[in-house]
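The chain below stands alone and is given as structure tokens, in the form predicted on its own.
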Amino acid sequence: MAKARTGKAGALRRDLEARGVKYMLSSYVDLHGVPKGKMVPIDHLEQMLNGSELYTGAALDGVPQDVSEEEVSSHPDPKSWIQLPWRPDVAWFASDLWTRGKPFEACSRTILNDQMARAAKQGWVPQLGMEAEFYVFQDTADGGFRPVSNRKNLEKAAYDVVRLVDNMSWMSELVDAMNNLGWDVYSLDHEDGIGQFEIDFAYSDMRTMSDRFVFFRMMAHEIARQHGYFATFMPKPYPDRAGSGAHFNMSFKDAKSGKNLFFDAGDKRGCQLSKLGYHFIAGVLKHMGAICAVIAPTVNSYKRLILKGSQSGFTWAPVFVCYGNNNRTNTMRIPLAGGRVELRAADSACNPYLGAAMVLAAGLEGIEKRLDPGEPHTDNMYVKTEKELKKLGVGYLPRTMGEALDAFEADPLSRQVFGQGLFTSWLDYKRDEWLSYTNHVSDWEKARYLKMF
């Protein structure tokens, strides 16, 4: 039996063992941001840490490899663990896949430390914060699903202090999760869909931001199941009410410093955001077709991404391709206090490792190429006509999945954060995904055309 007790392994297997850690999960995520991974008792640690475990790469949704070749390994972060609230025999580890004696290219994980080490070599720390948006729903005995909090249907639902409190029992109990492992939870409320929260946390690097969310999402769904409910990170589950985004707030931190880089309190476009932070928003807006394929993944995203369609009237999600200051009509806003920049076209469905890269690559070729996003929108864009926009050189995000797929496509961008291989099998994935909607027979169709002709 090989027992890790000295060096580095060997203090963290005192550490675990002094939690009460049994188990031990070397996990990743496959295309969707779904967790993957096996268990490992904890005598195995070290083996774990040096990538014992081993995968075949293609029983996993969309990785490019073939039966015949050499398994993936996961090689655990050592820093990423993490204890599981509802199993605290059990340790998490976020890893990052291998094969042929180095990092696997298509690994999500590895795509974004690749985007993250093209700005330490300027010196620089991507940071992001992700608003945590979704619903909570209980199954029927019809096979349907309805919100926990059986009070009155309001109109507009958004912060509604009732239905908050009626859902604390499961609520408390992941913010005390959250904050347990240091996350430090620091706003949390209703939402205007029925049964919709969110819940916001301190920020933190890039990658450890997208561990955490992977994790979030486990965690939401253990917990909300032990009390007899479910959590959905379904961007649209209601048409007539708002879907859930997971807005990238971003900016950059001096390795050296701390220094916040995207702050500039003289700036004298109003926003507070420094040359830096203008520059990464025009390399991100340059990009937009693509980076939205990414972090808007499904069919149902784009039902989220609409100008109305809640009872709340305007949806208040993003609809185009452009940025302002507060203003929460622009698909990039700066945020009132300025020093970073807010991209509200991602939602809950997103792989958070590739939508982060996507959009550090595309921030950084801004920077690089020293690009200008011109004047921010300060007007409600939702209210401007064809005209105005067009005047205004103001475009549309994609309208569908095959539109942003299209776009993915075509842009160089994605094949060059993706890596050929990924590129292409995660294309071909999403295509078919997208043919198999457009070929399903709904029930708005057939209640529209069965006996109009």
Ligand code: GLU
The other form holds:
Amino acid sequence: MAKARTGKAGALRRDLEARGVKYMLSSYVDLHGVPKGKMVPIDHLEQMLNGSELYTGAALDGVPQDVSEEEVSSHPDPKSWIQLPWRPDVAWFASDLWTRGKPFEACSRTILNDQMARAAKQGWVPQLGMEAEFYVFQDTADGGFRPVSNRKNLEKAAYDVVRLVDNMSWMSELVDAMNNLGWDVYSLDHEDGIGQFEIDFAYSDMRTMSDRFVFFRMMAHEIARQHGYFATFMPKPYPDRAGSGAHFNMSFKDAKSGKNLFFDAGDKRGCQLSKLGYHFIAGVLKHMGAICAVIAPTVNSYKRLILKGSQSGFTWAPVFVCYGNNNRTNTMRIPLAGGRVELRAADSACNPYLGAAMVLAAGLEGIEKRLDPGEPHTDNMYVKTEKELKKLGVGYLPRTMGEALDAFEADPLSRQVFGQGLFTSWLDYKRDEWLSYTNHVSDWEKARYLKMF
Ligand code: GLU
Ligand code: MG
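Output the form predicted together with glutamic acid (GLU) next; the form predicted on its own has already been displayed.
Let's see the whole complex now, leading with the same chain.
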């Protein structure tokens, strides 16, 4: 038994043991971005780091492997470990999947690694902040759910202080946990839907943020559960309240100087964004349909990407393929201080590795081809007529999962980023999901048609 008491693994083991860690989770994500993995006692740290944990890929959703094929193994990133705040004897390691002695091309994290390596060749470190929105509910005796705060429903709950404070029991625990992990929470608020929240924390490189987002969802579930509640990252739990976005805020850091390469105080368009940033936007807009399929990956995602259907009237969710200044009616916007671009179409149910990989690949293409997104839209896009939109050349985001999958299939970028194996299995899996939904007969249909004719 290799005890990992010396060398690199030895130093890591001593550090983990000093913190009371006895078990390690060698963890990766399935196609949905849901964590999977095996638990390894600390005596076996060294083997785990060398990929001792094996999995039959066919047991996971969308993994392009036959039951007869060699297993995949998880190779933990030694620097990625996070001690579970609710279970401190366990440390979670984000891992890449390997097979046949090399990285598995259909692993979500590897797919992001590949795109980050493309950026690294140019001396760029892509940065990402994800603003995760989510609801926290309580189960009710009749099988339904309700917000934690038992106060009367408000017509407009956005930024509501009273309901925010009502939820501090679980929320302060979650924020403390995030801060103890060094994530630097800087703002929390009650969002537009009653029981909907956003906790914003510092951005980091795209891979670290993706690891943290996966962990964040798990941690929010766990802490809410300990209080008798549950957290949901479903994009649109109510038809008439705001959906849960997970806006991607992105910039490039210069690997050598640490400078933000998306910032330009002298920007002629007045948004304090550099040429590199504009090319990036243009690349993302060009591939928006295919990207949407990945960053808004569920049937329910497209019930969020609509104009109206929230308590404030408008949803604040994106609908059109366009970008603007600090103007939230655009799918991409350049927040006021400049130096970054925000993609608002992403929702809280996305697999962050695959989503970030698609967006980064599209942005890099925009940079390589020096694409220009034109002038930023500064008007309220939500109130434009069809005629005006046409004149402006502004099209719609996919309006259903089916449309998004068509766009994904038709765009060569998808195959390039996912690789042939995952491209096919992801699309097959998602087509089945869409078909299963379209074949379902809903209460709405029965109420409308059963006795109509
Ligand atoms: N909840 C909105 C969405 O679905 C975003 C609201 C905001 O701008 O924070 O994207
Ligand atoms: Mg928000």
